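Here you get one chain, nothing else, as structure tokens; it is the form predicted alone.
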Amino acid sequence: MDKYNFNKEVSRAGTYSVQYEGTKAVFGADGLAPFWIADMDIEIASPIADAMKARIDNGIFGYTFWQNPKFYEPIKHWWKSRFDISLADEEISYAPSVLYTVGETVRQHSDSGDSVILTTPSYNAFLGLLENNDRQLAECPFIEDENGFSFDFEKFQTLCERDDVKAYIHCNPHNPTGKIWLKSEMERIREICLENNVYLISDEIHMDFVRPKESFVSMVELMGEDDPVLVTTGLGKAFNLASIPHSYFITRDRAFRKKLGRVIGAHGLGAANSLALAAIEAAYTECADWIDALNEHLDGNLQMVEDYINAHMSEWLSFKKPAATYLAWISFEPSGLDDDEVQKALVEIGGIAVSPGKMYDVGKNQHFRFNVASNRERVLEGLKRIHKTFEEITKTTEG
């Protein structure tokens, strides 16, 4: 019997889950099977639950500071044992969230009207972040072919040379495509950014979903002393703690590290989430085998998606299993159907909520994002709903 049961049925009823109770507001229909937002229908690891319960049992949740060994040591242990990267205490700082860190770094290194590079398709919150902060999108689209997604270095170089471009938001591994960046790609990206005074922000929130883990190369590994480079991450994705606000960032840019710390304090956000601190210690010291087992489960789910599409839907869909994340970025380009038509049919015929590709792009792109982080039977049910959708919609189109 497996040590961990990732196929356990878990109810989220009454928890005000965005994935379930927020679906109607986004997709406009009741009763949809939700496979859209990026959290997991999987219980957290028991050492994390036990650590947070123990903290709750103390009964007092006053202001808490994070500058202590129980914050630094687990993080240093995780990065050394998982990625063979040695960190110093002063390189690590707590922050309220990954998106806050990305947004504040953008705000501190650019002015209203300036441009920021995103690799598209892009995590949709980055697109919203630029719009809400009056920054312009400098789009660097991936080149997609049968081998996956490659980076357009010529386009990136041209964008970085523009006077109005002040920052680049890197996503590693990439959401939504699941691309794992090669060390050679990242070295060249860093070099171009340094040459053109473009601040490099690397969101590595999905770093623990790289299979095998040795394939992951963090931008931290390439950082030089005082490089204008910042890496931000946390436990929200890998350990399913998205509703426990926290993150941390790593930088060797000493001046900006101090400045960002002052800004966080000035915004009244300097105190740490005490439950998050308990979770970090437990996750990073007791849960390595749990995350390894979870990755095996997710890889199996993604393989099932690829196999099912090849067996039943290859005339309409194409998908190649990524070696990272739990997000299937599925193309329906072979169907020849329109983005809006497909999204409408998935809701009305399939009764399924998946994230439409245009959420992650500046235009239509004939993809949707399907979250497989749940039990295998539920993923299969989602695939059947997608199958039903394309069977019906293509009959209508052909008729």
Ligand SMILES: Cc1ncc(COP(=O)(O)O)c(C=O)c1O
Second form
Amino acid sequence: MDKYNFNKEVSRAGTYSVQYEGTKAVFGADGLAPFWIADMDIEIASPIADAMKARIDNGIFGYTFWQNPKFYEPIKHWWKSRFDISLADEEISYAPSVLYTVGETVRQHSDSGDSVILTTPSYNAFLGLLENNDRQLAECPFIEDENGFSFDFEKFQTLCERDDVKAYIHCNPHNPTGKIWLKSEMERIREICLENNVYLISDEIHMDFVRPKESFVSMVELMGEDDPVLVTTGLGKAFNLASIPHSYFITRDRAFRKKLGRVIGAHGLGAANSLALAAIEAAYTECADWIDALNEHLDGNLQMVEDYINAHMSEWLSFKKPAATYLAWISFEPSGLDDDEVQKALVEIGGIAVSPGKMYDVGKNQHFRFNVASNRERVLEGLKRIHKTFEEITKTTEG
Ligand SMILES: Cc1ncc(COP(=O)(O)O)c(C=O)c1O
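Return one more block: the form predicted together with the named molecule, after the form predicted alone shown previously.
Following is the full complex, with the preceding chain placed first.
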């Protein structure tokens, strides 16, 4: 028997889960089969649960320092053993969340009305973050072809040269496309940002989800001393800890590291989440084989999605297994159907909640994002709901 059972059924009843209980607010209906927000229907690894339980048994939850070896050493071990990167303690800082760190870095390096570059499609929270902070979107759309998503360097260069453009939010692996950036692409991006005084923020929260034969290169690998570059990440995705808020960032920009630390303190957010510290230590020292096994499971799920679409839905959908993440970014361009029509049908006919493509873009998109981080049977059930939706909707439109 396999050491880990990722096909176990889990229940989120009574947990106020956004995935299940948020469908009414987002999709206008209760009780949909949810495959949208990026968290997993998979139980956390048992060493993490044990470490958090032991911390709870201690019974004391006073203010907690993160500046200690139990924070630094597991992180350094993980980065060395997973990515062959050696970090120094002073390069690593704790922060309340990845999105907080991205937002604060944007706020500190730009003024109201300035522009920030995003590749589109983009993680929807980045779009919201710019809007809510009165920053303009400088859009660098991916070019999609049969080989996947490529970066428009010419467009990027032009955007970086603009006076109003102050920062670029790089997402690697990329949500929602699942792209892993090549080292050569990242070298060029870093060079263009540095030449044009554009602050480079790399969100690497999905770094641990790569297909078994792929490898991930972190922007940390390219970071020079005092470079205006910051990498932010955490265990919220890989170890399914989104409701245990925490994150950490890595930068060699000493002046900004100090400044960001002060701003976090000024917001009253300087103390660490003690359960998160326990989880980080357990995950990064005891759960490497768990994440490897999980990646095998997710690879199987994504392969099933690709095979099912090719076998049963290729007249309407196209999809290629991504190099990273547990998110299937599925195109319905072949169907010729409209975004709103498809979204309505997925809810009303399929009874399924998948994230609509236009959430990740500024206009129409003709994709949806299907989260496959579940037991395999549940993913198959989701595919059948999508199948039924397209079967019926195309009947209606043809007839
Ligand atoms: C690219 C990316 N960054 C950040 C987050 C959220 O991170 P946090 O909860 O630590 O703010 C997500 C969650 O889906 C994400 O996909």
